[in-house]
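So this first bit is one chain, no partners, the form predicted alone, shown in structure tokens.
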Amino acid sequence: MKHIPVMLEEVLSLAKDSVRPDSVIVDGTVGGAGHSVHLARLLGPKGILVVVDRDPEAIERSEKRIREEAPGEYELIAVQDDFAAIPDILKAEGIDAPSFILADFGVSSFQLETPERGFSFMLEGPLDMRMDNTAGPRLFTLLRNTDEEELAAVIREYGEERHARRIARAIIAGMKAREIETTLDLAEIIEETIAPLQRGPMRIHPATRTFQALRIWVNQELEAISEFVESTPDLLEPGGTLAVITFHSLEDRIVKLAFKKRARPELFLPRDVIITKDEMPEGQFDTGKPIRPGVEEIMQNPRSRSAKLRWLRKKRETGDE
């Protein structure tokens, strides 16, 4: 399985404006290391690359890949933890003021394509969905201990699914009847429940929104994102950049509002003086709006189609007006 990093050129364009050979770079969601391999190549002997991921398997794979594909004298620190813990991780490592912090909130190709992780409605696997598969309750446990009202709220809020109540009722009934044991069982129940209600051709699989909602619920993702975007801007060195890639409106709304609050002239640069349209690949940048993947990237990597890249750059001590 091949990991394709989303909006790689755009991320590197932002990084190059902040990173020096002796900088500290933090990748808070290293995943398959698609971004980190390239970010590591910006660093020299005094540079530090910190990679973080909740998934212990991702940490093991990414550390190996980075060392093989981006050899150098920089220091590589790999930590299995939540991206919201980055302030504590840097403090524990004695690291101050990163030049560049990246977070890519998407589920990795490895997680989706590994059936036993339970993320995909297309592959049969256990009802798990934990980013860190060594800790916390599995989806199966949560479903066995919830009720229709709570589950409907989860599906409605986190999946923005208008048929949330019907789906929740069907899932609860299926769990009680022991008809739901695997991801395919769950997807089938959802499809049977709402497919007859769909008008016209379905643009996405009927289980897409519900599986998204359940994954967010299992991993408490939105709480972690809120904590991350509130704490990390203050960690940046003057001139440092925080870049965040989101994949659905709930994530993007949290980031957008947090960045809007932070973009005060005395602390962070307004976007229209951070980077110009001509500096972005293929002229994708539109001042005041997130960067979106281009048509060519979406064709090569359909999973990138919903991605949005937002960033915030801290003012330098002098020269930024």
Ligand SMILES: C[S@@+](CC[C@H](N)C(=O)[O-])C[C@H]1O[C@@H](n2cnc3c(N)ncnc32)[C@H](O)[C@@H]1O
Second form
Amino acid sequence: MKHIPVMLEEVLSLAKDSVRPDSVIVDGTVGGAGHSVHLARLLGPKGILVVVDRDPEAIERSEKRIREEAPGEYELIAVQDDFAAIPDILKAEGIDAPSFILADFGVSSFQLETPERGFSFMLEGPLDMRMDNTAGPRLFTLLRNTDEEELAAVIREYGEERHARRIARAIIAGMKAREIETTLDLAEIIEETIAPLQRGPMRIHPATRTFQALRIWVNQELEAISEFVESTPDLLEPGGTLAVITFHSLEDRIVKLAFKKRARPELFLPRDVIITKDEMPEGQFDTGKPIRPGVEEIMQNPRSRSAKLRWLRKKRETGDE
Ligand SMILES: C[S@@+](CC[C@H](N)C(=O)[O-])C[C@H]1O[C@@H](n2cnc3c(N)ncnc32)[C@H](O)[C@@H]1O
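After the form predicted alone, can we look at the form predicted in complex with the named molecule?
Full complex below, order starting with the chain above.
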């Protein structure tokens, strides 16, 4: 099992513009430490790397990996928490003014490929889907306590699924009849309900959108993202960068709007730096447009195909236009 970090080269290029050996770096979604292990190598003895993840297993795994693969004298602080709590985490640690803050949303390959976590419609597992599997209601509990109206709204809004009402009705009936106990039971009911309605060649599994919606619901993902993008820009030191990778339009919309609101010339500097990529139209980086993965990366890591990297840089005190 391996989680390939998305747009690693681009993230590191942004980080290098802001980070010094004695900087503070914060990774809000450390996951498998795919980005952090490289970010750590930018730090010297006075540097601090703070890694955060909601998932206790991710914290344990990444702390070990960073210590092994990026040994150094910098300080490593690993915290199991929501990235919405980053301002409080830094305050509690007595740390201020990070030079670089990263968030790479969604689930990791570790979570997706561990059947017991219940994220995958391809692997048999319990109806769980909690990123923090020590707290909060599991998917099963939420489904037992919802109604068709609420569930249809979740599936429509968070999955952008046009057959939301039918799917919700089938799931509620299946739960009542005790026919849905596992992820595969759930995927099957969705497939039976909408596969006959899908026209043309099927490009995605019929359960894809509903599973995404249920995951966002269980973890209240959009609320956390809103809080994160509202609060983190103010934490940055002058010249510091906030970099955010999104994977679907709901996440991206929140980030785009929050950044647009913040990118006032007196506060944040829109940089026109070309950090990659061969096939990008010229000037893409100076207009607030997101950075997309290159063709080669998408071929090597299909998970990256919908990724967008957006970033904000805080103006330096002097010298910046
Ligand atoms: C795509 S993975 C990150 C992968 C990582 N950048 C790497 O390359 O190994 C996303 C991670 O974010 C975590 N996560 C999602 N929402 C979170 C939240 N609100 N607070 C903290 N962690 C969160 C998930 O548990 C998961 O481990």
